[in-house]
Structure formats: C-alpha cells, structure tokens
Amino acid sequence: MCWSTSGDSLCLSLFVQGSKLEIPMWLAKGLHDSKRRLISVELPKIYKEAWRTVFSADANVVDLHKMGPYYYGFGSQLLNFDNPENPEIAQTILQTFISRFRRIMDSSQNAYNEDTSSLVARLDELERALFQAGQKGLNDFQCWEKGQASQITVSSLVQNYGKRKFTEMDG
C-alpha cells in the first residue's frame, strides 16, 4: 500500500515475493493480465497430473462436488492462464465429461420415483443441471404417457424449417 502526503509518499509491502495467497478468480485474472504479471497461478490440486492421472483411469469414481462444485466451469476459465498444461487440462476435462455423461444421463432416466440424493451427492453442479434435465425429461414423458400432459404441439423450429423449406420451393 502507499500514501501520498503533500509529495512524500510511503510505500508498505503487505506480501512478500513467492508468498502464496488464494484469491478469487476474478481478482486473478486482473492480476494476471498481459500487460502487467503480478501474480502466477498455481494449478488446485484436482487440475494437476496426479489427478488428470485418476481421471484418464475411470473419471466415474472421483466425487467431483467434493473436490469442487464448479470442476468443469472453474477448470474451463484456468485455461485463460497461459499454464504449459493447458493442452492437458482441456483435454482431462473434455474425458471426464464424456465419460461421466453417459452414466448421469442413465440414471436419470432410470430413476423414476426414486430417492436420487446418493447419486447426486457426487456429481458437479454442471452435471447435477444435465442430472435434473434428464429427470425432467423422463417424468412429462411419463406424464404424456399417461395422459396427463397438454396437447404436443410442433416446435418453432420445426415450423420454421417447414415455411423456409416452402418459400425456397416457390423462389
């Protein structure tokens, strides 16, 4: 910090160089601008080698919401940091997405009136969103099925794609 005092000034260091200190993202990125480097980024640990390593070996155990609530969010905006990983970083993410899909769409489709906490409880907020889709997916069809959902009407798109279609015909 400095204070100015008619000329003066007075400068106080509050850190040290090569002091470690957690900030907010936001803050980092201001920090880390191309311009003026005042801070380097260290990886947290679920984004470094070690890690990547479990995730390449099957991405399905690891308790993502334990670990961090925002994995693929958070490890998406660590790729802004020039990190020599980066190219590895994305592609973990990537894996770990894909391979995790497929089982949070299956067991949302799957768990019709059940308890879903357990299968939740583990899942990062992104996953826990697709989780919820699927889940409400699965119950208006199973309330169409029944009969209890309004009348099907054609999407926008659809009728769009029918009038552009129609008009490209006529020109």
The other form holds:
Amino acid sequence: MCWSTSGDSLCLSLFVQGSKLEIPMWLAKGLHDSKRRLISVELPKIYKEAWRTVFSADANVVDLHKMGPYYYGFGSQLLNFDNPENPEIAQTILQTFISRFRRIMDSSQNAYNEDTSSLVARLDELERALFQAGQKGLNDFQCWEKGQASQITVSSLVQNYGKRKFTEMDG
Amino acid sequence: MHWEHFLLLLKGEEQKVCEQELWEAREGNSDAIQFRLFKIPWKFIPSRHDRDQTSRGVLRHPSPLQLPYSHLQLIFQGDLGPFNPGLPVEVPVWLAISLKQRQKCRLIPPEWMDVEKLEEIRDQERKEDTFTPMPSPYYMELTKLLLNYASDNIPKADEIRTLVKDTWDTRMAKLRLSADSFVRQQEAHAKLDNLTLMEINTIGTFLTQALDHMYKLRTNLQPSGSAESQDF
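Starting from the form predicted alone above, please write out the structure of the form predicted together with the partner chain.
Below: every chain and molecule of the assembly, starting with the one above.
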C-alpha cells in the first residue's frame, strides 16, 4: 500500500509493487529509508551519465534554467538517496558551478544599465542570485562615482506614508 | 566654570540654543550634562580672537568641567593653521573641499596626481601580474573628489581622469582573473597584496556569496552520515 497524489490531494490507494510514480522531493525524502526500502529513486535525466559528460565537456553552453531552474539545490538534495552514482553527481555539480563562475562574474560586473535578460536567461536560480549580487556591487560603485551616494533621498517607507487627514486625528 | 569659552565659538541662533542647553545642563547631574553636550551641533567656526593665529576646528568642553567617561569627552578636536594668504597649508580633505566649494582657497593636488607618474603606474599595472602598490590607498576616492570639485586647480585633469580609470579597469580585470583561478583551483585561502578598499568592496559581495555556495557544494562531496548535512 502506498501514498499516491492525484491533483493536490494525497490519498491512500493500493499500488502494485514496482510501479513508477512522480512524487514531490519532500515526500521522497520523507519516505526514503535505506533499511526498509520503501522507494527507490530514479535520477532525473540531467543528473545522469549522458548529461554529466555534456557538463564536463563545456558547462557554459547548457541552459540551466530550462533544465530545471534549481540544478544545484535539487542536485544537492538528490544526494540524500544513497545512489551509487552520488560521488560523480556531486563532483559534476561542483565542477559545473566552477566552470560557469567566470562568465557570471564577468557579465554581472560589466553590464551597467543594460537589459540583462539575455545574460540571465540560461542561468539557474542560484546563479541568478549571484548575478544580482554582482550587479549590486557594480551599481553601488557607479552610484558612488556619480556622486549619488552622498545625496540624501527620501526613504521609500516614508514616501508611502499617507498624509493623515485632520479629521482622522483624535481631537 | 568657563562656559564663555564655548559660546565664543558660535554665533547667532546657535549661540542662543547652546546657551540654553548649557544652562539647563548645569542643573542636572553629570550624565545629563554629558548627554546635552553631545546634542550640541558641531560647527567649524574660525576663532573670533584677533590674537589667535589658529582656527579652532571644533567644539570642546571647558576643561574645569569634571565628567566621568573621560574618553568620551573629546568628540574630536584639532588645531589647523595658521592660515596665511598665499602660503600653502596642509589640511584634512574634508576641509579642503569645503573651503574650495566656498571659493576661499586653491587646492594643490597630491604629488602623485600627475600625468607622467600616473602613466608610469598604469604601464606597470599592465605589465605585472600582481597588483602594484598604489600611491595612496584611497586613490579612487581622492581622484573623484579632487577632479569633481577642484578640476580647475589640477593640470590636465581629463587626462588624469582617463589614466586613473584605465588603471582601475586593469586592476579590476586582474582581480577577476584572480577570483576565477581561486575558484577553479578550489583553494582554501588566497592573499592579494596592494588592493584598495574600493576594489575589494566592488567585488566583495559577489565573491563571498559565490564562495559560500561553492563551500556548500564541496561539503556534498563528503559522504554524509545524516540527511541534515545535505541541506541546501
């Protein structure tokens, strides 16, 4: 007897042993137990041998956003499942990050005031956050250089305060 | 108590405000006095005494006042001058810019802010793989301030601006190259000499975040005993 999902709800139903099912990661993680062997997890294709060789050849060409926008995070979680290929997967994820690092750094630190959508299109979410950090460094520097850093501006919180009407105040 | 010593340094409205503050402070205990002294606004005012050749830079409390927390009593003070017309005098940068904005002085650029010297530095920067020591740890800040406010006092200001920008670009490129090789070789630590704070701050957030992520990915390589170590 196994859990199954139909739409948004979980329901108990009888399942034939050995059937394949798509379940959320958190559920798989919860059900996983190396002793009782309730489930075995099959790797998504991007973490398998074929794609791993693509990554080791040139990680920069891969569109990581399309391939599952959480390549690094999800990949790290996958390592929970006692798969014999785990060391290779971990190594591939790390090496992918290292090879793509340079491009993210250069593009985020050089694209000032431009449309960056083409630059971030092929990045996964973690890389996009890094890109933002790089852009912030660049923007802060440019802001300083233009002399805007020492200008006093109205805080956005204050700008959003409505002016109170006299009638609303306590008499 | 020599309160008058204070009040001579201020004029007009500020004097009235301070008189009031100080009067009230006398009635309170020493903590209240301390607090009120901090509330008094700071001003740079030249001394009113004719016999005084120096300008008193800031407010000081009168010495007979015994206060606890003596390390807090002096907020900052300094004597500058004497200011004689036509003779150069060394002052802090903030004062120089302030006086220049009021058109009361002419600024003399630092001796490294010169076309030949900067060309030398730029060429050396391009030649070497490591960072050359810069003439001032604040070369970017000084260049920006002086060229914005006192470009008329600096010969060949535009060339200097270009030269400094070129040097900056070269250094940033070197920094990125270093960062990339640091990440590639998965080093545990690196040391870069002769970097200035401005350069570090521009790339700092990005680099530290990237290294954090890399560290987490590297811990994945260790065989895990429990699920917690895989948390991302």
